[in-house]
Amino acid sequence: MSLLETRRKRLMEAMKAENIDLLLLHGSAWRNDYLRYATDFGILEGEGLALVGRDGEVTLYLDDALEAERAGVELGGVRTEHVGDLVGDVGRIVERHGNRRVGAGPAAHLPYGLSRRSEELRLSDATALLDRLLIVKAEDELNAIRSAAHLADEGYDVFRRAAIAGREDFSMIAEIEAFFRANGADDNFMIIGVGGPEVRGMAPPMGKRLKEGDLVTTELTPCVDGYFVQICRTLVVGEPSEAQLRAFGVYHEAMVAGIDAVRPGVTAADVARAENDVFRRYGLGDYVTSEYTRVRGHGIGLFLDTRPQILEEVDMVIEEGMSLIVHPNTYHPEVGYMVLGDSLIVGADGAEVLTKTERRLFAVAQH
């Protein structure tokens, strides 16, 4: 059985406990993940909605010429139609359907021209619905981010050795998306950090050139077969400091706390408290605070930053099956921001780590 067609059993049995006879699912260069799960269709332009059937039956509409000609020839079991009014065109297909009820999600997403006629439309809120497929994941789709880790482990050894004294991040980062375009992987989201103590986070590239001393901090994100996989690590040009070193163990520390803490039963925060009382300990409290830091870590699937967010106040209980990465990620007032982060999986006794790099501060050579 395919990806889709697990995922799509999946859905039919969802709308059927649910009583839904048709799914309005919403996606977009952006965030694409809710439509993707029915579709298997990676959208690069555009938006697109899709109806799913209880039976079965899908159709995608999209915006874009192009895109609804790609789709054409990419997907099976998918009809494909291109509308110049998404919105309007597929807002009177819906009113044709009378009196079927019909789920629509992300209704955070859905455009306003549908979302405000949810009564006219018969529309009920399916975003918890969807979510809980999205989150909580089937055996196959597991199997297909154990396979993603693989490729993030390998695009960050080509990181690493990319990085020398004098070359730009630009550079860089164009090496590694050759690497992994060329070893299957749909996209990558990719942001860096270089520098030292001026540093407070990531971003795009820039065209800083690495020099002596510098701290190099990324995120991998490759995508295979429509699955994100993540790995956080941080590297020194030259020789790494005492500073350094002893900031990343602090690093360490956290990410190991935060991994042994996860387990079925737990909640996020409770994750996100065990990675943050390391920097407490330490008397780095304040750098776990939005000022300074997003979250703790966060889910992987068909979306590269997904429920739950690792963090303090967030209460979502962690299940078996959820794929997440745990990266204690934040600025240290001493060196500058620093990144450490792993994927895994959530097994009956505990984490299921999937990227396999060294956890150690790397330093690779001045010339």
Given for the second form:
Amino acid sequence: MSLLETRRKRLMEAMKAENIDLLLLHGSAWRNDYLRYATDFGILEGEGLALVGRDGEVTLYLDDALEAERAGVELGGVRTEHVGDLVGDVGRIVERHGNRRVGAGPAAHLPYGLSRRSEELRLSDATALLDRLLIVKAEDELNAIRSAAHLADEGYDVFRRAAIAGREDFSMIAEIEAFFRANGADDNFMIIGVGGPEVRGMAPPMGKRLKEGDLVTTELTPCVDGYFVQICRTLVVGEPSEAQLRAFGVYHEAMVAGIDAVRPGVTAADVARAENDVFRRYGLGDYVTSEYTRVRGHGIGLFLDTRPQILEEVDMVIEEGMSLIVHPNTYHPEVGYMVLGDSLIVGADGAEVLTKTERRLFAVAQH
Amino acid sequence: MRRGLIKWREDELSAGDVGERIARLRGAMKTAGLDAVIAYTTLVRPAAVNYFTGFTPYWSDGVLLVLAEGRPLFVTALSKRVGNWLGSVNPTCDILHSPKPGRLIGETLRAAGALKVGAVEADMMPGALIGDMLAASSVALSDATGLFAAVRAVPTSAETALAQKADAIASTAFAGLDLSAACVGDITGPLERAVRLAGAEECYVAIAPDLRRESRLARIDGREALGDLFAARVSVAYNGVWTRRTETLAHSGGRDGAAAARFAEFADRLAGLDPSIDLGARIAAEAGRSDMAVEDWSIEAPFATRPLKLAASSQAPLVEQLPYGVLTLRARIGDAPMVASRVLTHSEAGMEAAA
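Please give the corresponding structure for the form predicted in complex with its partner chain, as opposed to the form predicted alone shown earlier.
Zooming out: every chain and molecule, the one shown earlier first.
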């Protein structure tokens, strides 16, 4: 059974359990996990809507002509149509399905042209139904994530070798993306930080040149067969200072504490607290707040940043079959923004760590 | 996701350039009786906001709010932690952060006394965001896609230069290819590397590894073998402006080199055309002069929030003025299918006429 068939089977079972006749799923390159779950299409341009029948039949509607052409080549078993007016055309198709129960999602991204007709089109919110499937994965999906993890490690090796003093940040991204394209990763999310204490986070490259003493941080998140795996590491151009090494020790301890806390039955808050307690012990408690950091980890899968967000206020229970990254990334007042994180799968006995790159503050040659 | 170079380049798109565009929008708003216009942006639908700000989000989303007076407001769910970055790449707006951008826009509209609000592609905006906005205000919302299209259609020298720069990046990337390549990745990897090294904000590469077997382009595993005749398409975003370049490529030493070169020369000649209403007739005339049997053509152009969207084809003639366009041609030379894309920009005379 292919990955798509596995997901379709789960989807049909969930639809039956919820008594939903038809699912209407939206996706774009910004948020594509719901659409990809049912269609396997990695959309790049424009937007798409998929209609999924309870019998498993799927039709994908795309508003970009080239994307529809590409879908025709890349997808088997999914009927694809190019439509000029995505919400108008698909709305009329839903109308023609008559008196059926239609689940739609994700609610946050469903276009206004459809959501404002919810009553007329008998749309109910199917976000939770899809979320459950996306968060707790089938064994085949977990295997796909496992097999993708090596590309994150290899990608970081390419990144590390590309980090040379005098080089501009975006040229490093060029090396990474070329590597990923040539090796089967059809997408990648990455951001980067270059500099010292003035750097408070990561962003796309801005044209900064690497210089001696800079911390270079990155999240690499290659996508293989639709599944994202993330790795976070920090390197120093030249030899690390004592302050940088001391700071790194805190992040390392926090990440280990977070990963050790992962097991079925604990909450996302428990994992975040394990990470943050380490910072607090070192007098860095201010730097685990939202002023300096976003999350202490998150779910990964068909989207790179899914629930559960690893935060002390999130009480979602961690379950076997989830895939996560634990990353105590934040600002350090002495050395600047620093990152360290590994992807993992939640097993019956705890975390199965997927990314294998050494957990250390890398030093790269200046020339 | 956007992961290439994103920076404010005053020499390429100045604060004055985007200010002039905002002024034209306000003129249109006044004529239409609108108190405000909103435009939504994500990395997928960045074109309208980028036109007025030069900014594209790498992640998350945001809404540009233009009132009758004052600096435009950019309202985003991106956190304040990235506020400095946002300010550096989006310097012509005041930036507001909120986990509920729709609600903050509604509150801002209410405070400004705005009652009539136009939204670019209102029906494609997230319903939850619009719902929050309407709940926090008492505005009458209308669709402003047509109003924006009229403002957007005017070609500008800054945008024309950016489109030409993006195309030059793609052209140089193709020129550097080793056509003795064996696998898809030997083409797609170097193309992507070259485009990003040249400072592109984004790059998508699609390929038809064996044109005689399948002429549609897709994302293909890098390990797949190349045929004697193949085609690659590079979509480039440079400083917010999107172009595409497609080339038909013959494996070095193969039998198709002369045909591919002849077709590329034909496409290059068509690149000299203005993207004007009589495009179809002029393609036909050029094809006749070159003894080239064009089977199909299409032209894409920026439309509303979309960086590029199909605007016309051999079956559906061009009916609106375009600021610039990407022309894609399909033809056959002997048994060899051919495909090419070229950027069409307005000449100075064309720009004056369009303005």
